[in-house]
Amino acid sequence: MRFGILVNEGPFTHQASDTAYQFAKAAIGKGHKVGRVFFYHDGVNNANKLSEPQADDRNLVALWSKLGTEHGIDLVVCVAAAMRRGIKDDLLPAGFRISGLGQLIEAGIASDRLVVFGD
């Protein structure tokens, strides 16, 4: 099965972040495709490089990061979403890139299933 995933809420504010995490981890441990997450509304911060979590915390950025660029997974910021939040191509981690809806739209196209984490 092929999913695209939409991340709605920040990596330190809302479990939504994390959970979407491992839903993506143990779809491709599953043996499934994960073609495309798609960052929205607060969710633009798990693409902020600068994000420092503590020591004992985890690090959802630099997670997602390493996900994407080892799977091939598609790590796309929504761009008025991120630039509200100040986040601009130069603070972004590897394998996330900023575009705009209309790659949410073809996520939803190209998946057999879209699941959204966070309101």
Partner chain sequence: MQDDDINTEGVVKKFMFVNRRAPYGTVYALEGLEMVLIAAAFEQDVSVVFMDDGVYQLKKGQDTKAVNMKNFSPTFRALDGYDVEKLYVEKESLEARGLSPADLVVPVEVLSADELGTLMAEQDVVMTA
The other form holds:
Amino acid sequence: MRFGILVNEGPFTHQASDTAYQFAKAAIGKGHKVGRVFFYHDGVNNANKLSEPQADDRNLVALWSKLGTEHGIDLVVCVAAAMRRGIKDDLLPAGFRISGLGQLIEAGIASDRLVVFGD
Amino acid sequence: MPMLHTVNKSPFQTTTLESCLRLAKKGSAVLLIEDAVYGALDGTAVSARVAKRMKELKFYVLGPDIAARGLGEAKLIDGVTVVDYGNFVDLVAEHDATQAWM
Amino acid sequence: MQDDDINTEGVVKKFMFVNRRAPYGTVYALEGLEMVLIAAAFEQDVSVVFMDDGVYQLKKGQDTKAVNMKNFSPTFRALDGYDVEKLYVEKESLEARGLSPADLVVPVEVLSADELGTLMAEQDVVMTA
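Alright, leaving the form predicted alone aside, put up the form predicted in complex with its partner chain.
All chains and molecules follow, beginning with the one already shown.
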């Protein structure tokens, strides 16, 4: 089955990105395809490679980047939400790209299931 | 057409769970995640509200979120099923659509 | 890597956007409205629901000058021009807040929680901001 995921919050203030990541990993583990993860609202902060969590903490920015590149997930950051929050192309880790909100709607059309994670 | 409802807010903090229970149709499933896992506990002020819909709705709670909050040994409302992230994926796949109550 | 191995051309799905937050206090209402406009541009079958504090998004007479934020409530009146005609408000949420349809910036269909739950269960995709 093909899944699309919407992440509405950043990597630290809320658990949403953690839960979305665990969900995506479990879906891939069960042989499903995660076609696209779309980052909206403060979720665009998951694409800031300048983020430096403490050594004993998980690094969601790096984890998403790794999962995306290893499993061919299209990690899309909403351009309008990103510009407002200062997330630019040169901040993006591997596997992420910036594009329009239309990519979220398209993920809703193309996926068998779309799941929202937010706060 | 059964659907899956996820809830991520503590019922002691917001009315999110209440809104979900108001709209959820008979035969659909409710999965309590993140801070909503407190809504799965037995013996609280909201337990009866959840138990009241137990015959019509299937209730699940995310085990990793229960364990993280020190509730691994806590008594849950009768009929609530504990699931892991893999089961979460299965639930999404088994239902036609998912609504996230946040 | 682009997720372009699925052809979405001509596919129309039922998208429901559920708005449950008040405007201005958080950005969810404004950015949620942007999702609705894009879905309409993709010619999807769009329904927009206002319930819980989301009904406050439609309150008439919003004046944001003194808070220096953009008043986006006029956009709800423009939705018709984007072929977004299915606007639903939950009766219970409206009544709990002492509001009636006359207090809202745009004509809506008022549905009970039970009716709204039925409509929600008929959707292909349910989005929440």
